[in-house]
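Have a look below at one chain only, the form predicted on its own, in structure tokens format.
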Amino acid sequence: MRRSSTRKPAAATTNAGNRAAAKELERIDTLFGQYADKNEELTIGPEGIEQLCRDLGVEPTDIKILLLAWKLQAARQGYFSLEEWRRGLKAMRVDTVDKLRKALPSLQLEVANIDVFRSFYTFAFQYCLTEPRQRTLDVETACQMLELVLGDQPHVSSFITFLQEQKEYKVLTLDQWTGYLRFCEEINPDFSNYDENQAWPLLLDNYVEWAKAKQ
């Protein structure tokens, strides 16, 4: 006598799985919309971006909110719109602020992994740039986000320092940004392997000879 088979059909475990994501987008949703701006429902503005790092129990400054952007890949400094809030919570599995809450740190360990620190550092410039066609960031925000995102590696304290005492340059671009982190990657606390004939961008031929002559 043959078996009855307990499998079940592929088109119905499809369903189930269907189901369970449509469900799961729901709660994301739901979510969302305790945050979405009034005037504007698709997005989560600054004042729902305070209440939900309130709600999570971090500062708006806390780099978890910035890693958080990050993950989203936000546009726009200080919003998030719906469909970056889906793919960033569904990627991170998440549909509730306790799940959000207790999936932050995860972050932190995923950006310990170079190759993605790269991304998010790059990430943290553009962020930044919140006008149309801006290509440069201001000294004085490219020394927040330095300290945010590199905290207390070394070089980073005397290179702020270093650009809140220069007179030359008022911005940063892009290519200086990540150069920077090559710099701090590669060389040593005390600049014994730095060689100026490489291609370093001049901003950091600068740094070195002003860091050597406060030796």
The other form holds:
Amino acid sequence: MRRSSTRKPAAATTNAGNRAAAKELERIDTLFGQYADKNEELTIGPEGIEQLCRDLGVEPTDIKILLLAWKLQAARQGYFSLEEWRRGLKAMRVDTVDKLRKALPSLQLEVANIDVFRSFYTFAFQYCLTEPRQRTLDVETACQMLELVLGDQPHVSSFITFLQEQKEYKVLTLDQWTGYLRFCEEINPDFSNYDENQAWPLLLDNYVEWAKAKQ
Amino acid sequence: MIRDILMYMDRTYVTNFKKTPVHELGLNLWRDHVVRSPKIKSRLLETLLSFIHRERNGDMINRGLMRNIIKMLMDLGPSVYQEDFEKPFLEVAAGFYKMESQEFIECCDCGDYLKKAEKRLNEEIERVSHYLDSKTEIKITAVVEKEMISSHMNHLVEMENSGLVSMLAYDRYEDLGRMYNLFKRVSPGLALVRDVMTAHLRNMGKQLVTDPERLKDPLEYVRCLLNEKEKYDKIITTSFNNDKSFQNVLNSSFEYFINLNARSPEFISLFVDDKLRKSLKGVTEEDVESLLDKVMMLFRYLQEKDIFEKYYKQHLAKRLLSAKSVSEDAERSLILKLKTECGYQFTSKLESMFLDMKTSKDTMQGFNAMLSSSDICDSPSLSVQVLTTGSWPTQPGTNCNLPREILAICDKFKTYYLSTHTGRRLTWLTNMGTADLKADFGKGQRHELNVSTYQMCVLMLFNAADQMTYKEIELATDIPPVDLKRNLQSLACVKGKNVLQKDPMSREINEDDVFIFNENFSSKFFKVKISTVAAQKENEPEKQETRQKVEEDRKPQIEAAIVRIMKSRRILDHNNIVSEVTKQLQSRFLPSPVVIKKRIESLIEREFLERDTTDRKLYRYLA
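Form predicted in complex with its partner chain structure, per the form predicted on its own context:
The complete assembly is shown below, putting the previous chain first.
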């Protein structure tokens, strides 16, 4: 009894806010309903996402959609659950397609921060793991993802060429994936500050050797 | 006498007024007016030096006179001796030896030069003891050392045809000893000798281990290594005073070049195999021990001890199974040595192989006893070795159809064995056995043939037929084609042992070749041994296969080492892990940093470790 009585005043002041939030949530749920899968309760499936993309006016392969998935912290590729949808849209403070379209560029601004980008980058890897217990990404998918998330970085295109040419690795591990981001952040385009004794993943040692031989 | 006359004055007046005592005064006067008088001083010095010069040139001089004069100079005070005699003496000596060493070096070879230098040095030491102040010894020897050794050191060592290298090559112990003793006096004399010896050793060793001719004969290869080792050991003990630093250099050089050739472990094992198979017959126990010790010495140099183990196991298995080992004591002694060198783990499988042999013997006794008590005596006798899976380097599952007669007794054994050891599984390894067959040939000749199990299967077919095609044989025996072809070759294509005839008479064996029982086979011997299962140098694919197996075996070992280290250290940086792992594993092999890195990455992948979020070089252990 005592607990509820002490809480009361605080509840009273936020009452208006609560009501607004409840309304927002309702609209978010309605929006969810527009895209939700007919067969599967409480999820937006691949078809729903395609429809959403059309409504937003972006390609499904656009990085913005990946950013949206990241913002939603979507666990499964090609699917948004109601919970993820609510959490993500609430955080972005959007409840209509129009608002969502306008909010997308702000996501791009958000990942301009290097720490945020790291979380996005790691998400991109994990998002692609579709099978249960899958831990590694095949080189082909990895190359596509690299292109998508790091496309404008100086090393990337030559690294992708290297990945496609080499025969030793057929899959990439999370360690190699995140290692590569640090590599992009720290290493000069001419590799002048690359030190093999710095415990880089072996894949990167090989890459640098390959790239230097090419130069 | 003068002092006696003036004794009173000396005692009272001089001490009271602090004047110079009479005796000393006299000496001073003598010094200033006689010894240092302009006329005498230079003449005295010249005379002394010319005497010494004459003595150096071999003339006899009046040593007594010299001694007296020098004694006088010393009595006049150390400064007189040093200033008026010692200094110019040393200068003249320096000039003399400079000239002389120049002269020698131009006309003598290294050995002679050293002999002369040693003689000169001894002469000077002797001179000091005869008539110079003993303190001069260090100074004059320093002069000789500098002029005769230091300034020509490099030239001497590198002299063509007589320098250090040729002394080493031709075992010139005396010259080497002389060089060691002389060069020890100057710095960096010994370091120079050591460096040149190292370079020579490495060079020679490299040539030895990479010479393609040598590689053809593994036994000769190892024998050469042993000879070299023995040779240099002798040089170091006889000529270099057992100098520790030289021994170290010797060891590191051997380690360097033995590992240049990746086949060294295999060859050393082959060498041991040969010794234990035949060469050790009739050799005394001490000789066996000393030989094994020598082999162990080479073994110690190997970086890839696990590869040696692999080959040793293979060779030992063949020795044991074909009962070809000369002496069980020698076998055990070597295993004991390996155990002390590398620990229990290294030899546990080898030991269990011996144990298997012993148990098999007991089992066979029991089995034969059982057979003789029941009354089947018409069947062939069987000798089985029960091997523990995993301890022996066996290839699994190549089975063949055994002849009916053999199959029956094999089954009997199986029942017998399983009745005493329940819950075990027996598989026949027909590719490793041998058989003795009695065969009757055309002209009433009877021979006993010692053949492999596969060959036995083939020959038994000819009890029912006189000729068979390759296809038929393959179908009947179910022996893997590669093995079958090899065995048929040794049955039909080796001169003097061709129990079978082949049509056409080529070496190659084709699908539709026909094999005919050779009625006309004859041999001087009653017993004919058809195939040799002696260990041979591996061919290229086999070598690759062994390599690969070893690499696979190493992975878990490296990972275990990493986990052990990280478990106790929790957080450690990359370079330290690499060096710790290398240290832990070096008694077995030398893992390359790249391989270690790969294992670390695999452990990160499997979430045993993680990278530190800020310092990339740090790893954390995930419990």
